[in-house]
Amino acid sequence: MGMVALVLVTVFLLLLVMHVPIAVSIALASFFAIVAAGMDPTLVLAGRMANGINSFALLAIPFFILSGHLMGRGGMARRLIDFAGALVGFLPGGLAYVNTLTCMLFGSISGSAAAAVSSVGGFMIPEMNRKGYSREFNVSVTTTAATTGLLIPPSNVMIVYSVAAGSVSIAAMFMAGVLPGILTGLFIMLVCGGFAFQKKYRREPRASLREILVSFKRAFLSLFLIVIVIGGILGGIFTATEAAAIAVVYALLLSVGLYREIPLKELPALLSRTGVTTAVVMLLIGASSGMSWIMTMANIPQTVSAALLGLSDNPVVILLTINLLLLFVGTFMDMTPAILIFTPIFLPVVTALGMHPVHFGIVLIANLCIGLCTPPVGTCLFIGCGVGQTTIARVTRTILPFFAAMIVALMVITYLPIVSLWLPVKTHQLKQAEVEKAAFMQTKATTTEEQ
């Protein structure tokens, strides 16, 4: 099966190169390595990508897209964005940090990075902008700290992860991410701290405990939606596909009926949104299922996975590896192709190596979530830049220490396993006795302890 590989990555790489759309090059190069294996495309590639989307848990990705736009024009950034001055405004660099820690609650309540830039960043960066702030630091922060909400839960990308790996539970990846997700956070404020003392940065007048009380009851209806999502799931009274579709019910009813930020006549351009977004991801994973099954068909991830593992017996030596490889794929492809395509590649990998699937996850989307703010695809980074009314160019020399935060927190995640499996344990969505199976980089040693 060795030219139905280099058929298949031949023409994907030259797809990419000739800039054709992700999903059309996916789906061209398995057509064309289909062709090679000497099997007819029109019906093995269709019915692939059918049986692709046809997921119960796939219903989710609709609906969270959806309570995201609700959410992103329904007023409840400007409510979390009052909320966080009146916790940390009162710090160095102030407006940072009330920046960072919007977007992470905001990006954990919509679960989209990209409406986390525009809609925080709207008002974020021209308010910074005004305070004297520069205006690359101000679209740096805003973009960095927006992929935050991809590894808090709700998340999208974490269901599609769940799907890509087969058995992995969705509840499992959503418990996992919300340490690490918190983790970034810290090491990208860490970062505008030496901006705030380098720069000699203002503080906002501190606000009064009265005053945070009322910050916070304005936003609490906007953070009681991630109670009403993750505690249902954990509770089991609801499955992750209807708790997306409570949370569109939940930001309707807010954004509509109480805040009322969007009139009725808005609606029928926010649906149409969100089924165009919708019908690209699906695109995607449809695309990319019909890959993973040619790539299987070509014995792609067994070769790759002996390759890997015949390069080093040392987990740390494989898995830097794998994450520098995940760092460059990362710049020129979109998260969801990539996890689609990478997952049943490196996921064996990985477990070869004692590597809990939920862990794997967890660095998996971390790291491509670098990729989110790099050129060329570097979709946080073109929408930061267009609210911030700048260039990439300028933007590059400043950003550069917030990747360096997101690499560490990465590396972080990837050699500590208890910053990713402890909470899922803690609630009961991972048994101890299977996460003490995955021995990698001392998990077992560290739950016995706890026995």
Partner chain sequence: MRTTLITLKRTMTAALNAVLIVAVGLLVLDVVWGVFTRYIMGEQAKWTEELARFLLVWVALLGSAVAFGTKAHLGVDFFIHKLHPDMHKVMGVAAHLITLFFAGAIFLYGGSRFVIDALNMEQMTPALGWKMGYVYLALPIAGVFMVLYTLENLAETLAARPHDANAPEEVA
The other form holds:
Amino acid sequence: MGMVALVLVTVFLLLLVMHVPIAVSIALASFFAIVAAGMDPTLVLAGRMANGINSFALLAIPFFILSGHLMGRGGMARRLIDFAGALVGFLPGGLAYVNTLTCMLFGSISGSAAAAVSSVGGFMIPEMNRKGYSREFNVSVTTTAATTGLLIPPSNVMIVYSVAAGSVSIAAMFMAGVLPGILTGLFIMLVCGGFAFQKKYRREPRASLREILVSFKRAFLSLFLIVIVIGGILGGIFTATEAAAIAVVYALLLSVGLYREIPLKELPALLSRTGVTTAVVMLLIGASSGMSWIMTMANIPQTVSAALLGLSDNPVVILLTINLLLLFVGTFMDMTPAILIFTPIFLPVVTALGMHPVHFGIVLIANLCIGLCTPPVGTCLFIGCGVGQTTIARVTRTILPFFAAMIVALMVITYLPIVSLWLPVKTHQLKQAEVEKAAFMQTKATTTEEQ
Amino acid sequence: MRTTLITLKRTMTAALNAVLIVAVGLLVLDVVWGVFTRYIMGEQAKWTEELARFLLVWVALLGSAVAFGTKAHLGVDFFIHKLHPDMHKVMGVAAHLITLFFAGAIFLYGGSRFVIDALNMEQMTPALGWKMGYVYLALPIAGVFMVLYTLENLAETLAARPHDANAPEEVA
Amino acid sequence: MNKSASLFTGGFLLGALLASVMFSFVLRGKLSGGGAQGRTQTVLKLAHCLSTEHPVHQAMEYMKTHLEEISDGRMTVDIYPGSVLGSETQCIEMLQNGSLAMTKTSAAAMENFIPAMAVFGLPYIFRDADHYWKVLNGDIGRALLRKGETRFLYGLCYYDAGSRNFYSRGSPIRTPEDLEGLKIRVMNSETAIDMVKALGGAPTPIAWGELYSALAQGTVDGAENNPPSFISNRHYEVCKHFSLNGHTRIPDILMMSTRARDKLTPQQREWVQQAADASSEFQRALWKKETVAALKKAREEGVNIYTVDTAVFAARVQPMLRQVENPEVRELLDRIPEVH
Ligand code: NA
Ligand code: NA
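Complement to the form predicted alone: the form predicted in complex with its partner chain:
Complete assembly follows, chain above in first position.
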């Protein structure tokens, strides 16, 4: 069994280093591991490639990608910025808070951090540059703040996690992310405050109540999307996937119909871009489902789990170890593949510690959010630097305090389960008893698929 | 030769794109229709969920092929960029050959066997009553396009002068 | 990096890759040449989608122990619970292509592979539990287990999944009239949808994982399942009315891949069958206990349990039974009442 794991890990790392696409690396590592285990790799993997993505839950992903495109191009980001500006612009370093708040709002609606960096950053970074904020600071704020959108619902990566973890409720994940996302956003704002104080950044004129109301009215229809999506899911009106489809229709009506910022003839291009972006994520999911298949067959999760649990019998230590491992993974691996690969490995460990799968999902995502902003592989950082016309090397020093803020938030989220689990219980997405049962160090939770 | 290849690639990409556009559009309509029938017509159409999943499989697999053409799949180019430019070309060719094996073995060969199996077993889809083999047909079809795109990428890398071979690719 | 260091690194990467690939084939050769430690043990891989607390899982553990005993350690079963290797349908596909030896499947899921299995989804075709087991253990049941052989599926035995009953939030369901206008969650199968429709309810096929929230929020007014599932999924927290109307009895089946079975010696096949039969006995007893315990627990939680006149319900679905088109299912419908 150990030999199969050896083949899997070696082939995967070699292919990764050789700049073979990650999905291909995952699939071929699994291929040769299946060969080593004496089974037929082509049939198994072909089946996993198709069936790993044959899931209604995953459908929400193309929908949130598409609505993100529509909102970015369709003037909704702009309206959110105006509203956030009226609210917090008057503080010293006001635009930094505006930026953070807009990223939280926009990332919240679109479900994608990359979309937030490019849409919000595309407008905010040049604006802040013009008003005398340092370029590196602007890129750092936008990049880190955008990741909060992955914790504040809706969120594509939560859907990926729910599917990878078995039957974890997407609605429960969505609710669980709200407070951790806001918390992380607040910590980022604290760092902004520190910079503003030290560098004496300017403030914007204070908006009158009337101006606030006017900007709110203009942003209202965009903000209302959150109400539709979250309210619809919580009210039991539709499932997460259906909510995402409704979000597309709503964003379409707003950006094409009402605001008229996207001409109809641009729609096919948006649809095709959505298709390809979706496919990139889905190929990863398909390949990872093959990898998790052979890992399970070869009992790899149990082995890793036993090793980790053997390290110490203190849950605090084990969770710290897992967090450190994930932070390291996040430096060179994108979020989706990391979730797909490490969920089946770590989930049995933490459930054995009595951690609730929903809580672990939030910790996993909060952790990997940091990875999105770290070199060498950090999607948000790349986009941020591109938009802000600066280099990774120059941003690195400025972004460090922001990492510190995110790590502090991560620790709070990890060790205070209530931050994640309180809201899902209050909204009946999780059962009180189930949460109490998993109140950290007790019996394991199980996944079932009864009918 | 080169122009034929470019024309071929353009036509292929245009055709695949058209399929993607229609399929993504249908996906939205399909799921919205499911909600509509549930609330307005009192009873949910039972095929919408199934059709949506199958459309997703097709979008994902055909879109993956397009993504090989546009080099949109995520990869880690950090280490390879530390190498001397001459070695880039060699490693680029190796990476393409490896991808070729992936597409051929898993999608073309494995996918075809999977389709044939499903058709032989007469496995049916629960709601639509289709043969499941037709749904899985996306595997070998995507495989064909993946092989073609990768061959094209390979030819491009081989033809390039050493220092721009395996030029840094966009991280999507 | 300079040129020669690059050349070395590149060569090393390619060489290491080639070595790993060759190593995987060496391992494969070793495996197919028999185990390294002298005596070989045949390991059958079994995957299913239930939790480890489920009676079926416990029966499988029992089967594993029993198989090891009667084969004197020459055979064993590796069990992968909780959908870790894929959904029920995917497990069946893996059986068919030989990448998995055994799985538990509901007869409902088998419909898409063996159309005659659709008969179990039909309401009120068994008089009572006794009649049901006589049919399963008799000629009809045994013939159905063999039906999948041409499609590489060999049924080993049945497990009890009890009878399914309606439960609801607001008002009790004592007669078909009570179902009028109620949104009832059903499995996404044509038969289940038609049945609830025939009884007067509004069938709503939402995913099982979403059901608790849907019941709590009132997206659906009720659902249907067996008592142990009603308890283990905590639906009693939101639904306080449970009717013992027993509309369907859909058995679980322990399925084996004929590709895996063909590799066994006749002696080994017999051991497997013996162990499966023993586990079936074990599971039925366990299931009975669980059902009693579940109903007791439900009462303790303040759930009203109703004994209803099932004949009224059965009468309502007769037109639906008459409309069945599949000739194989038709024939079974004629034969099942004859079993005494
Ligand atoms: Na979000
Ligand atoms: Na990173």
